[in-house]
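Read the single chain below, which is given as structure tokens and is the form predicted on its own.
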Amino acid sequence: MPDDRRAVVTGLGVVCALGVTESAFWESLLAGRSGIGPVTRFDAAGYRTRVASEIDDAALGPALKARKIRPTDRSVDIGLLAAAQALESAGLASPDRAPEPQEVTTIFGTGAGPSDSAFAGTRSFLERGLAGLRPSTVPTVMINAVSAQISLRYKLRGPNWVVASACASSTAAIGQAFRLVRAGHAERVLAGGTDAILNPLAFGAWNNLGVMSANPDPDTACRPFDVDRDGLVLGEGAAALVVESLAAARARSAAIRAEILGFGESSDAEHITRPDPDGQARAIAAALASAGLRPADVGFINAHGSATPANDTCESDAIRRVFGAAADRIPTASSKSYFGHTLGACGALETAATLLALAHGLVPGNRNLHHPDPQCAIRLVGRAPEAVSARVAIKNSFGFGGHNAVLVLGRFED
């Protein structure tokens, strides 16, 4: 691959019940704060689930403000914002002067889509009829609304798609940005991912599938891989990175975050909700290949870790058939303890978060792991961070449908 073809991150934007801000992000990773508290968007009293993690409006809403982002849909306007900080970090964006016209690929994951628009324009036909369809509807409620609005509001004139391959729709989508950029059909790629489904008909879909955690303490309802764990907590949030190729980046002088090293995919082909090891090790052994390294160059894992019960021993076993012995040395870690399973935009909240820890060496804990389940078999990373002095990490996403997406990711080195 030559030199100028390596894909690196520029910018980098996180929107999350951890904060609103990189920085309030990775500080509360490293406290080991937790994002989960009791549902206050509808009256869930109902619901099996009573626990979620919700962005603070407090934060959200000066922080919309301070870029002129009028709230519309929860899932646009937190990716809008998340775009915004990831361009801005990068140099290509200012809060203080319009958007000019750049050529920038544009390319978000997302699990539902403008979800709240959907319910709220069900609800209104429900209750009257055609009358409570508004002609803004359609363009409302799209998927591809998330990645429209964005390259709309930016001025990003290269090519924008929404990626929907749910749970791993944005780990995909950073994937398609480094092979693009790889591959030489774009030098910049503005990619992430968004999701926020905290409306009683989408929970309450999730609540009766019964894959979510009924414990009823926030603080310790999120439990991935501990033998007590009953399940997943829902949460909502977007993150984005801009990838482009070396040479773009130094032509510009612009401050190298981090690179992608590779991507792999695969799909089960088993069952639309049941894990399967074989296929989430496909995936695995691709990514190192498409990287051109070994299991024995990894440093940590950022795992999928769900915190469902079949979901946790599923990806142990998949690592280890991949990592064979080294799966006893290497640190693996959920994030999801922290801000729980935010579908769509998981997986690019998980790489902001490997991103941050090799920058800073620190891999945060395993929130709420108390007593490891003896059936995950790998190396998990205690409560508290750890230091790791790794140059390289993978970042595993899974989701229904056999979808199955994992990154490769290092710290730039010249």
Contents of the next structure:
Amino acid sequence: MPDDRRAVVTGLGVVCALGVTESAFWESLLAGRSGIGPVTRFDAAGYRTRVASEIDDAALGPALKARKIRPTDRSVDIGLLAAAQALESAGLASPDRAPEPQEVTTIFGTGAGPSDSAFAGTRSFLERGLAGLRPSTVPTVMINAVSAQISLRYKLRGPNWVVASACASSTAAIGQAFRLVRAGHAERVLAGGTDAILNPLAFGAWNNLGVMSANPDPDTACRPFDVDRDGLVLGEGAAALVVESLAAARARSAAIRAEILGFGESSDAEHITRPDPDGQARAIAAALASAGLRPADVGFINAHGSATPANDTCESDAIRRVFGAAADRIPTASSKSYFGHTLGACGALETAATLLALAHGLVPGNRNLHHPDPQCAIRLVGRAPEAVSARVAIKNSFGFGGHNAVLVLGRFED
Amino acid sequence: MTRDEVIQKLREEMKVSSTEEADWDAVGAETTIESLGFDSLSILDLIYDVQQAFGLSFDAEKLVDVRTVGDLADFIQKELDA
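Since we've got the form predicted on its own here, give me the form predicted together with the partner chain too.
Now the full complex is given, and it begins with the chain already shown.
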């Protein structure tokens, strides 16, 4: 593959309940610390689920202020912060200098868009009629607000748009970045995802869907692949990657952190919420094919692992279908027991976790995995971090609507 | 309402909607609105807040030529008199 078509990662930004810096994020994952706690962003009395993974305002506020990010909607604010960190770590921006225009494409995934603002606007309209609708409502609640704000704030002059495919959104966004670079359509892309829906309306809708854990204990509520799992735990989060061609990264002597080797996606075309192992397996196989790799080349699987009864058995089945006997030896783990299910952000946050695992040769454990579900017949990492010599990993993300998206990620090697 | 009173009231409104750490006491008729940290999104909220504070209703499009705090005060006075 020529250098101008290889897609490498040169910047990383993460914002979630584990922290608002890459080091806080990674240290918590290794230490087995969870960011899940009681819901505090609104009064959840009367809700079936009363735990969530919330970002600490004491850390978020100063990080936004240092970059002069004016809060508009929480999902946009944290998306901007993740983007800022990714650009800063790639050497493409600094909190201390005004941004100069640059040719960067912005692609962000989001499942819900600016949910808090949509709720606030609706409530204000119901209370005060038309006078309750601020003129800023449309540009604040539009689903592409996050990519628009990132482009405006950092003067990124390539196209900006969002991918909306529920919980596969940001994996798909990074996949589009990979494809643009691979095809020679873009040299440099900021790709990531964001979601923050901890308001009474959106959280209530999830509550009534019946897929969230009813376990009131924050520490044990999220149990991917465990036989006693009883549903997902929602979280707020955002993450971003700077993806550029190897040639472009080299031309500016950027530090290269990882390589994106492949991407595959599919639709189940079966059911609006129930996952389908055939659709998931097709996406995994397509990702491997696009990387030119065989199943046996994969050394680590970062699972979607949402901890719903349906997902984890279905995903295990899909992994078995593609990997066959190799599924008995490829370490597989879910990151969601640490920072919950961050919906449209989960793929980007978990891609960050996967890249860090590859770089450190250390996979964070399956927190809360006490009794592996016998129906999840794959090689699950235990609760403690596990040393791996993997050079290639895959990152699975599956969304309502039947969208499956899978990235193939690799340690950078010349 | 005199022009100074309008500017004084505007200053209070802007202090709330801006996140820029401006020297608000020094804000006067010549200060540009852009220098106070308003961008193309937050200016929409400022217009709304001004409308609420002064009990006015006008089309935001009418403000395209408004650049300074003084320009905005003049516009508001005209609307109040109309």
